[in-house]
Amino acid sequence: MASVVLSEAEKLYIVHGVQEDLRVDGRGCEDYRCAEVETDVVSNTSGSARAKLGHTDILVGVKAEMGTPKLEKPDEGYLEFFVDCSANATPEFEGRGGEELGTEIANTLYRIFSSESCVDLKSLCINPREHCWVLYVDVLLLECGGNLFDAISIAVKAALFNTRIPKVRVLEDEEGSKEIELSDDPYDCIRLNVDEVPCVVTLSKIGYRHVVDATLQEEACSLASLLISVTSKGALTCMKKVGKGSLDPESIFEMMETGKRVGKSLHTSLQKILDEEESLGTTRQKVGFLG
């Protein structure tokens, strides 16, 4: 993960920063930084999104291919996730050195999406044991400015939000061998309901306090962080603890209600504004890489 060098000075500024509930750049220790999500923006997926916080940016497509599906959830589709760490994010990651961290995150969207409520699974089966949609959702890190986790889970949300299926019905012939045949339609699709899935809020233990959304600098001085999923409803599905150091329980229950809490407002905020950019259609003004 990319991480920066500060002095003894520094670290002790942000530290006494987070205890009075003012950090470096004004924040209050449960605000997010100013966040920018843009749906649409890759042409030949069948959903994409791209979200900013800070100076973190990331990029997800997702594609919607016909599999078959898996042995123990015959009338069920999949999602699968590729997380690729490029070198323009950090001189780190040149080589392999994001494979590492690229596995770390797809193993945490893979718990993260394990619950069934999550997303509805039996609307991707198109055949019981022959074929299902199967979701490939590819995570590109363009820039890591802090809080990764928190920035891939809006992306990705915003990004299945968008996402298109095409509409297929399957004819059986005299003899009894099924065909599968494809609308060809555009708008003739199905659309996965995303209120059941998680975002994931960090909260990063700083002296006695912790903070969400913290950025490099202040990652450098947190030495344990919590990664929370929450649903819309304020719903904790998944837990996991990150860093080197430990955090008591009393602090976990603690980070649990903030994470609660921050979580559903932060649902209400993304669903906001995937809902205005849907309400534009077509006349809505494409940012892209432009912005």
Given for the second form:
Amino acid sequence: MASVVLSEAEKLYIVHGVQEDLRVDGRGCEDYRCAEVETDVVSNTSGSARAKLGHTDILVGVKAEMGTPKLEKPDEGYLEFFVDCSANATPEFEGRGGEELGTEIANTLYRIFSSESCVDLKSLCINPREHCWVLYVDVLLLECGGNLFDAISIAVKAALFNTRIPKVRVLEDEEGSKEIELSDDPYDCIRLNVDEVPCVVTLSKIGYRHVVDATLQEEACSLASLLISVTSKGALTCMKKVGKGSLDPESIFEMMETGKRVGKSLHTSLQKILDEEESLGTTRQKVGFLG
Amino acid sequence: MAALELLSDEGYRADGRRAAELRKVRARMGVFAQADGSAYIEQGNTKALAVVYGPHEMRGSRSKALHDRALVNCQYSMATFSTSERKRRPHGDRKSSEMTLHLKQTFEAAILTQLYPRSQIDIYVQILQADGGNYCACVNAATLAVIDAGIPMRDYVCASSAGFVEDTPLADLSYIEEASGGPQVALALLPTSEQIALLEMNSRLHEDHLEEVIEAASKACKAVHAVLDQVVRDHVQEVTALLGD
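Could the form predicted together with the partner chain be shown next, to go alongside the form predicted alone?
Time for the whole complex; same chain goes first.
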């Protein structure tokens, strides 16, 4: 990850500021940076979204491809996550440099989405034991300015919201051979219900307090952070401690409470943006990277 | 005749363009704040991002440093969702490595590398959406990114492709035109001096036609140059206006 080098004095300045609930960019401890979300930015995907959180820039593309269901879940489709830490973000990611971080993030995403209620996987099944939709969720890291996980989860949720899977019908003739027929109407498609898709809230411990949405500078001052994934109703689906320092149990509970509160409001504002964009339909002016 | 008509009798191509017509080019400089230079370009449905870091000290092994000029280091990658069929790896496959090499060659010809001995310039390009002319979009985006980074160049490098269908040269091929398997020329040009930085041709083409195909490609390059130049001028004007306050 792009690293910043801070002097002791700079660190102290940040830590003291956090104690007074006033961060370097003027935010309070529970405030997010201004986030920009746009869906449907890559036209040859089933769904895509770009999320920008401060300097963190994430592009997510979802591709629906037909595959065979997993043996243990014959009547469900599944999600595949892949994270590409491109060299665009930092030269350290050149070649295979970003693979380690990419796998770590992908594994975290798998864990976040492992909860059964997150996405209705049964709706992705076409033909039990034979065919199902596999949603390839590909995350592309374009720039990292701190708080990667939150930004990625926002982008993933937006992209899943935007995903349209073509409707197919299974036709069976007398001999029992099956044929899959694609609907003629391109607008005839399945949408995913993303109400239960969680968002990640990372809480970084700085001094005695914790902050949400830490910038790179703040991440450099924090020894340990807690990553929790919260659904819009405030249920936790995954929790993970990251960083080299340690946390005491009491502060973990405190951070969980903050996380839930912040996560709920994050979901509300994200859903509002997504609904607004949706209501504009085709009249929406696509900005993409040109704006 | 092929199943798909690439050039109709009336002279229109599959997407409605004339033979020498380019797709719409839209570009923006300074997309990212952390990189030294960055740019984004859209050529029709092909979308590419380029980021430049440097010139900076050599990273990794110092043995690669060149004592009389800067090392140009490139990486070409394609987002896994950029193509209609999902790609398994964003970079590192044979085609990407070839593209990386081409880009390196192109920009070594254009950047005044002798001004920065023993240093390194990184150019990373990323295809976000692929619809033909990936190499060209990358070169054009990288040119803008290098300019954004303030690295001196001999000239803009502008790239365009050209094909040859039914005795007519076609400029700026789209994916379906590329996939049809006809002759295809990719050309990177330094427009003012009309020097060629890279020329590559696939498939078979009669020698007599080569000149007109190259002519069509270089004409397209010059048209791209006009657009890029306008983008740079607009960007500089915008930035100076902001600095002026």
